[in-house]
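In the form predicted on its own, a lone chain appears below as C-alpha cells.
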Amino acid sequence: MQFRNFKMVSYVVYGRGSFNQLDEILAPQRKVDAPMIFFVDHFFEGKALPNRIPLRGKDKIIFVDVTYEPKTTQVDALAQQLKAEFGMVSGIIGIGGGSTMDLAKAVSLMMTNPGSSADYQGWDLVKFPGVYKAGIPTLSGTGAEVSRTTVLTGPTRKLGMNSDFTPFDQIVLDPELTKDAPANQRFYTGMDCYIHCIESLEGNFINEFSKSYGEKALQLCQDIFLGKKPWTDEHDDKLMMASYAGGMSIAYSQVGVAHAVSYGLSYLLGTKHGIGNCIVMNHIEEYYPKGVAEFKQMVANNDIFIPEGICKSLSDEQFEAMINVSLGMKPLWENALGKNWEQIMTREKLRALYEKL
C-alpha cells in the first residue's frame, strides 16, 4: 500500500494581534533588491488594514480583484507583471480570503515555473519550488491557508495546481483580521469548512488522521452556527481554527458531492466557491441526509439567503460544459460514491441535479 507523504505549511503563528509580527517574520526572507509583494483583497482598498503592512524598500501592495475566483489568465498576467517590473521578488504575501491566498500561491509558483499556470492544473505537475509565500486569512473557512492546492479556472476546466510546492511557507492566523467580514460572506466561507467536514467524515477515504481534524472542525462549526447568539470575538477565534482543522482533514482524505458539483457552477457561471457549495448542499439530501438537515438549520438560525434557480435558463451546451467539469473531479466522486461512482452519478442524474439548482 502506498501512503501519501504530504507537505504541510512550514511555519504557523496564531493569536489576536499576531499580524503585528509580520515585519520580523518576513525579515529573514528578504533578499537584496528583491521586494516583498503583498496581494491584498480589493475589499480592503481605502481601509485601515493596508496601512499596517510593513513595507520596506521597493515592496509593493497590489489590490487583487477577487470578484470572481482566480483564473489562469489572471495568475499569468500578475507573474509577468512582477517579472517585468522587478525581475525577481523575495516573496508573495496573500492577505484576504481563499481566492486571494490561492492567487498568492499560484503566482509564487509561476515566478519560477515556465509556461502558463494552465499547464500545471492537475496533480504533481509543478516542477520547481516557487518564491517564498505567506498566507494571512481575513475570512475563515476555505482551508486555503493549509491546502496543497490553488484552485484556478482555466481555459477548459476548473482545477487546482495540486503539488508539494503549493503550500505556504508561513501562515499568520490572526482572528482580529476577520472581525469586519460581512455576515453573509462569513457564513458562506464558514459553510465551506462545514461541508469539507461532512464530505471528509462520510467519505470512503476517511482515516484516523483526517477524522481527528475533521471531527474537531465539525464540532467548532456546530458551536458557531447552530446557536442564535450574537457574533463575538470567540466565534472568530473558533472559526479560524475550524478552517485550519477542516483544511487539514481534507489534506489526507478528500471532499465529495457538493464540491464536485459546485466546481461546474464556478467554471460556467463564475459562482464563488463558498456560496456555490451552499447552493448545492441545499439539494443533496440523498448523499448527506444528516449533514444537509443540519446545514438547513444553520441557514435558518443565521437568517442567510441561499440563491435558487441559478441554472433555470441554461442551454444544453452549458449544462454539458458543467457536467464535463464536474465529472472530471474523479477523486471527489470516488470518495463520495465509491469505485463504481460512474454507474451511480450518470450524466443524466447530474443534469437533473443541476436543473434543481
Contents of the next structure:
Amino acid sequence: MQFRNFKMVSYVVYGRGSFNQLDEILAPQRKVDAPMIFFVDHFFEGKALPNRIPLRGKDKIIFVDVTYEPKTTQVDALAQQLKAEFGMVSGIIGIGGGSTMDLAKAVSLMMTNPGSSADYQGWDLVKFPGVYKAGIPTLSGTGAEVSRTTVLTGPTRKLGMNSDFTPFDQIVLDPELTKDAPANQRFYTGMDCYIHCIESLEGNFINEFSKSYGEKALQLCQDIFLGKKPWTDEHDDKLMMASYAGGMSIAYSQVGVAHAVSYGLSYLLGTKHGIGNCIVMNHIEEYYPKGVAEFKQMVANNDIFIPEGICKSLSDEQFEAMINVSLGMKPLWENALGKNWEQIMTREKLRALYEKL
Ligand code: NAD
Ligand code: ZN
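What's the form predicted in complex with nicotinamide-adenine-dinucleotide like, now that we've got the form predicted on its own?
Zooming out: every chain and molecule, the one shown earlier first.
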C-alpha cells in the first residue's frame, strides 16, 4: 500500500478522575469465567492506587517489575502464567509508565499467538488479535499509549512487535495518576516526547498529519519545561496530551538520531529509554541545532542531572555491538539523514559520537 493505513486506539477517555470510570468501561468487555488482569507498575505496590482498581470475580492484580525494560522472556513468562492459571482472560490492563503499558500490549498478543514474543519482533509478524487490552499511563511522554508497537529486548535485538493488532482497545488518560512522579523521571520521560517532536518535525518523513500533532506537542513541551516554574496540575494535564500528540506525530512519520543512538546504549548497557535519549540529545547539535539548544535550556531550567561519560571504559567489541544495533535502525537514519544516510553516518562517525556520551 502506498499510503499507511493507520490503525488507532479504539477508545480514549481523558480527564482528571477518569480512572474512577474504569469499572463501567470494562463491564462490557468481561467474558464469563475469564478475569481481567491488571498489570500495575511495582512502584504502586502498597500505595493507594491498587485499592481503586475495580476488581470483580477472579480478577487479579500483578505488580510488574520494571526495574529493567520489558524483555521477551518476561512477556512469555507472564503469558504462560496466565494461561496456566486461568486458561483465558477477558483482558489485560496496563497501569504504569511505558514499560508497564508495553508489557500489557505484548502479553495481550501472546495470549493468542503461538510461540515466543521474540518471533514477532519486527513489522507485521503478529498473526492474531490479542485479548482486549487497555493502557493507563502513570508517566507521560513515551506515546506508548497510542503507538502500534511494544518495545521488547529479545535474545538478539531490541525491537518492537509492530502490528495493527498492537494498539490498545482503550486508553484512560487521567493526569492525576502522574502527580507523584519524581522530578527527574518525569523530565526524562517528558523529554522522550520532546525528542519525538524534534525528530519527527526535522525529519524527511514529515507530512502535514505528523506536523499538526508534532507542533502541538512541541508547544506543550515548551510551555511546560522552558522557564523556572513550580510544577502544577496544569503541567501534568498538558504533558499527558503532549505525550499523546507526540506519539501520534511519530506514528505517521519516524524518530531519528537520538533514538537510533540510544537504542544501542539500551541494548548494551541497559540504559533506560528516557534518560538514554537525554544522554544522546546532549551531544547531537550537529543534527538538531535548535532542538539541542532548547533541550539544554530545559535541562538547566529544571535542574536536571544528565549523566556524562557512560561509554568511557567500553571495549572495541562493545562499541561494535552498539554500532551494529544502532545502524540496524535503518528507517530512523533515513528519516534523519536521507536516503544516503550510510555515507553520512559511517561506523567511524558513530563510534566518535558514542565516545562522547
Ligand atoms: P518506565 O515505565 O520504564 O518507568 C520508569 C520508572 O518510573 C520505573 O521505576 C517506574 O516504577 C516508575 N514510575 C512509573 N510511574 C510512576 C509514578 N506515577 N510515580 C513514580 N514512579 C513511577 O518509564 P517510561 O519512560 O514511561 O517508559 C519507558 C519504556 O517505554 C521503555 O521500556 C521504552 O522502550 C518504552 N517505550 C515504548 C514506546 C512505544 O511506542 N511502545 C515508545 C517509547 C518508549
Ligand atoms: Zn521514544
